[in-house]
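Next up: a single chain in structure tokens, the form predicted on its own.
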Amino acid sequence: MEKKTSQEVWERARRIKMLIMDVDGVLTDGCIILGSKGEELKNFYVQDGQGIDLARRKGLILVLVSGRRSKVVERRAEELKISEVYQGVSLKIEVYHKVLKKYGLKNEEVAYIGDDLGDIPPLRKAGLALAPANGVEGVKGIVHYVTRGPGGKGAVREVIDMILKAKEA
């Protein structure tokens, strides 16, 4: 996938109806804290949550997809009113195809933000492929846009703001 100019990225963002987000390293900072009693903790950024709420109210379909399973992710999705949550997914491209079919969308109507190698197949299909600043080089090298902020520190909000501004223009 060749790098796009900011105008091309803007045009792609205008068509977006669905945002699919990886969780660890995108919606969180990628750190997983495991306590001695089995508890799991993750860092979520409040501005990302505010952006997700705004995107949902503006009609954007929101999807979470994660290779891991975590009750913390379930709880955060409930707080943010995200009903499309897929965890323990080994092939994220399968979820990508499933949600596109479910909502009758085309590739160009979907944005996908991911940070690691398991995200590459859906990133190659998405109309707008994005990576957080802290994504691995193999991912950052194929996306249309790399955020200024890292995952778990505003990358999702940056993407949502860009999509919503492009749609309003």
Contents of the next structure:
There are 4 protein chains.
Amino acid sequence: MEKKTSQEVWERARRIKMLIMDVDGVLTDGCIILGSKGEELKNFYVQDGQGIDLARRKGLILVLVSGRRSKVVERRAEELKISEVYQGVSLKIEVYHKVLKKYGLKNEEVAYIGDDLGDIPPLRKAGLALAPANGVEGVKGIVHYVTRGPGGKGAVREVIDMILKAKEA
Amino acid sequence: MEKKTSQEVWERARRIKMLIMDVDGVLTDGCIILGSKGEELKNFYVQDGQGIDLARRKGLILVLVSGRRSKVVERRAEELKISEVYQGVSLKIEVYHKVLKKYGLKNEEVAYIGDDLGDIPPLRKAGLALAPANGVEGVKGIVHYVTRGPGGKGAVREVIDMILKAKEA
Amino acid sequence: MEKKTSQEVWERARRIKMLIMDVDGVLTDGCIILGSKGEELKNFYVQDGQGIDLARRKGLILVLVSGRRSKVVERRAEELKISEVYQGVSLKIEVYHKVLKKYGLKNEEVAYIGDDLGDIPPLRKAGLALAPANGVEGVKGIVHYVTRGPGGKGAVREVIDMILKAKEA
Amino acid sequence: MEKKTSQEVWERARRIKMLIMDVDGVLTDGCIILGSKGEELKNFYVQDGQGIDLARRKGLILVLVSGRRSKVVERRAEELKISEVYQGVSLKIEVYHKVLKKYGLKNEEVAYIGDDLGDIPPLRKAGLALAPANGVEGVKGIVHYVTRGPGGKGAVREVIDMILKAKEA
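The form predicted together with a further copy of the same chain, contrasted with the form predicted on its own above:
Now the complete complex, all chains and molecules, led by this one.
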């Protein structure tokens, strides 16, 4: 998959009806914060949340998919009113196929953002493949667009702003 | 609204009697830290707190306004002795009008600092409209001044230092 | 107080027998982390702790002074075996005079590191006055040396390494 | 020990069968997060965890060694299925010798990554000596390779990727 020009990214963004997001390193900064009393915490970002809120109201279907499993992700998903949440997923491509089928969507109608090797199979399928600035090299090398901001600090907001602008243009 | 020269910003700062502050991304770094045991945490900054303390003692009226709702904000407000705290606000412009009326102030006597789209209506009214370095483009493009430091790491202190200096000059 | 050349800083460092440290923004990154369940957290840095451990073993007297009051500081002080801990201090200069008297030290034998306006009175007295990179301008302008690293990320380690090297030379 | 060319680092990486990792400042960002209710937290990084998972499956022996002692490290080790965990270690060189003997390995088969002075003795022995970008100068000056990323934000992943690539080449 070769790098696309910004015009091509724009064309791809216009067709998007669903955004599938990896969680750690994308919707968070990748920190796994562990405490001595068994607690686990994650850093989300208020501007990403505002973007997700806007996307939802504009009718974009939002999906979270994570290789790990954490109550924190459930809490954040509830807060953002995202109902499609898949955790403890070993093969993300299976979730990818499942949600496309459920909503009757084609690859070109789906954007996927992920930061690590486990995200490569769905990234190779998605109509718009995205990585945050902090993505590993193997992932950043195959996507259509790498966000300027890092995960958990605006990467998701940047993606949503791009998709909504492209669709409104 | 076109960008003002620093002289104009200074003139605007001299007239300020009230500073209204958005919370997430302004008084904090925008991180929404969620834990597996139901806890929510926010990062505030000690130097911002010192600035607020100084501003209060110099007679500046301080107001917090947040689209979200969190006990943490109440705690920080108590610590900083800020009594005007409005949370879970969907239309910030309503709070803006309410506090101006309550204190009998005109637009030119009010400074407002915010980082996201929901802050735009009051930013368009305030005599001194401010955004932190981490504000979204749509907001940074319409304010009189963008702080050098980001929210939760000195943006509020920078604003207070500017207002107090302008008033003392 | 004019800026000193590095030779002068070195000469000052050689005479130091006590290091007085502000806490928030110096031994921490200045974050006041507040939680919805009443918890308060602070970020300390492992390399600063190692430096303090080394300084203690070399016989340097270590003092913590904070304008705020927090159980967290007590915990960190215990861990680092610092017994001179003063919290909730409104006038830091009083603690400064008190510890100098207690240990029979002169100004030139004392180093003080602080980041905000409340630290200025003791900084004006100390034989070696220091600020972390994140110090406010009013403080960085009057000290003998501003560390390259910020508070809570190596500022204290840098100071201790400098003092110990100067004393051993 | 003089700096090695990247060819030499590569040759050293090819022979590695065991990776010994310091914890604070290497597998974490060095933050010691303390709370008012007795909690202690650490920041780990999801991409480092993915790298460790990959390394384990490729047969690399993984060891954690820490001068401090924390339940959090036990939790992260369990999650990453690392069974060789040594905490509260005052002389890391003793753990170094112990694990080499236990697995019948020679110095040239062992990589060690550490950030502070206590790591120097094992770093002087290991076939591949590594420091994260945030390592203290005294450590960065004696290792074969300093990672581009800091501890707790990709340093360990970078090391594992390098070792696995060198071994597969």
